[in-house]
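A single chain, nothing else alongside it, follows as structure tokens in the form predicted alone.
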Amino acid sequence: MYNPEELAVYIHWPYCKSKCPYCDFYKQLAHNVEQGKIVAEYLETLRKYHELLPNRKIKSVFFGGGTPSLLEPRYVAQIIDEISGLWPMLDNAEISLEANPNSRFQTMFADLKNAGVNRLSLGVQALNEADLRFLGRTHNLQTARLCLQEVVQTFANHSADLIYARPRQNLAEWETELKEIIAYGLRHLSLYQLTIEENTVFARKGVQALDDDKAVEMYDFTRDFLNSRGYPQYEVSNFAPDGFASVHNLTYWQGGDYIGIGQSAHGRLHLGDKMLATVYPFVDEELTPQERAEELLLMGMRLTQGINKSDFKQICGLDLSDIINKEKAKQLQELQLVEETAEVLRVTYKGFPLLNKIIEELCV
């Protein structure tokens, strides 16, 4: 549900002790990083959104990356003090961070626990060691199942990070990961299907990921199986037991305003009448309403749920009936890729392998 005096905050730290061969994100390699110097900005520039958003209430805080388990909990505590200085915190607000387990020291999870992070997402991405050398992991299966022990006797709520369709992966290995990682009693799971994106060293390398169809076939495995172990898919990569989704991602999702601090982080904003982008560290552009309608649009259908009508036309000021493709909606709903009702449009079961040219039919 839209709430228009809610806000959540993105903290980005976009360094890494390596780059993974497979990743196409912002980031740089964490050698001799003024981390203070850093953090002293982003508090400025928290202090500035302040100014032009006051009377805001803070859901979420979610330091991604990058490897923001590189940055030193004292800073991280720095940061969740400032923010909830400035702006007063709701009841249940989730404070996420991402962790990698090749940057585990003996007490990390207890420091970030005490720091005010009450929810540990931790960047597994595999469960045997050949792929783990295969993705350019810089931690093994060993500190992996560490981490993973370490993390759920540590926190409240917790995720992992998979990454499957691994060329010649095939669907036996897969489940032995599967159950492997739900037996850590994990919150949630976010499952991404490996794509070879361009500009990347598997890019470069000719790397094939596994065949379309094979990767279909791995895909509506992991839902049922998970469907039927108590983590139901809501987003097209991500599965939980109610009550457990990523608050914070569902801000993006569901077209609420963000701001978003470091390199590279950008943000979504209502101010007055006028529908704001902004860029880190303090630049902004006015969307029309037709541009976020169609971003509403993209992220929406990413939801099992799909999108809310009533909340979609609060947040852009237009009806989603006059932004999607009429025509090519009821095809779509005749083939049983998508329903909708009177409240909302969604993607169905059916559909969901296919949400990609989905989502394009449904543009106008």
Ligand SMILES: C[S@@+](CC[C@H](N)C(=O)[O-])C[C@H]1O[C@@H](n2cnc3c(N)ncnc32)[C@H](O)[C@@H]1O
Second form
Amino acid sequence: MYNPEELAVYIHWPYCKSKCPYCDFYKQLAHNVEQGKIVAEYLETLRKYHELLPNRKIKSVFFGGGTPSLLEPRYVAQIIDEISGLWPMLDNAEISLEANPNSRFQTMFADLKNAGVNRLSLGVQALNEADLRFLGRTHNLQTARLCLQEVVQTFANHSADLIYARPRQNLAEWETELKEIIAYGLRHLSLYQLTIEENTVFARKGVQALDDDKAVEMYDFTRDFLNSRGYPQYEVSNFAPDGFASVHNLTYWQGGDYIGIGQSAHGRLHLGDKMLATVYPFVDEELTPQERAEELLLMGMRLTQGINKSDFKQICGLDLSDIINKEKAKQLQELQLVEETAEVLRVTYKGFPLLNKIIEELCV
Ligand SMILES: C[S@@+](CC[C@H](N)C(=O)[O-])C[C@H]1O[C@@H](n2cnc3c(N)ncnc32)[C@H](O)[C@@H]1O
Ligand code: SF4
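Having seen the form predicted alone, could you give me the form predicted in complex with the ligand?
Entire complex below, previous chain first.
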């Protein structure tokens, strides 16, 4: 539900110990990074945003990467303290941090909890040695398992990332990994199909993604398996029991306001009757209602609950029916790929593997 008073804060820590061969996220190697200096810049930027948006309430803070678990916990604490000193935090504000097992030190998770993090998202990626090596991960299976145990013991809210549809991976092997990951009792899972991105080591080496039929088979298996084990799909790649969807990521998908702090971080804001796009360090440009409406369509259709029409109108000022191709929407409904009611427009279970194509068709 859209609430114009609420604000989500993304803190980007774009430094990694090494570069994984599949990853095209903006990142730099973490050698000789002056953490104190960078954090001082972040705090300064937060204060500038507070001058622009003094009356907001914080619903979530997300430390994403790169590898934010390389940021010393005392700096994580300093950033959280600054945010909660500037704005009131909602009672149930979600404060997440993405951790990579390769940055583990003995008291890391306890220190992060003491710093104010209340949701830990662990980048496991694979639960067998051969595939961890293939993915260029610098942690081994034993460390992944140790971190998973520590995360569920330390935090009340948690998530893990795995990459599947790896070359040569078969369904039985994937099922073994899924059974293991759910046994930890995590509150949330992000499961991404391996994408071979341009300008990555995998692309240069000619690593091939699984063919489409096999990838769809794995996708359907994953959705059915997790649904039957209490982790229904709520977004293309995200699964969680009711009430444990990521508050922060829902803000992106549902069009709420957020600011991004850190190189390459971006944001979306309402200011008076204007809609603004921000690119670190500050406000970048004004968006037209049409531009924001198209973004809302792209993001909202990723959710199984679809797009709420009245929220859509409140956020961008346009009717959803005015920006979709009505003829195509009708055809997609006849094919049972899309469902529309007076309140929502959503993609069906059958439609999800074709999501990109469906969105293309719906855009006028
Ligand atoms: C920005 S990364 C940060 C996570 C953290 N640095 C780590 O590696 O554990 C977020 C997630 O995107 C996923 N990811 C990145 N590149 C991907 C790709 N090419 N294909 C599929 N998933 C990918 C991984 O699961 C990763 O955990
Ligand atoms: S997957 Fe994570 S650790 Fe690996 S390069 Fe990307 S951001 Fe860094």
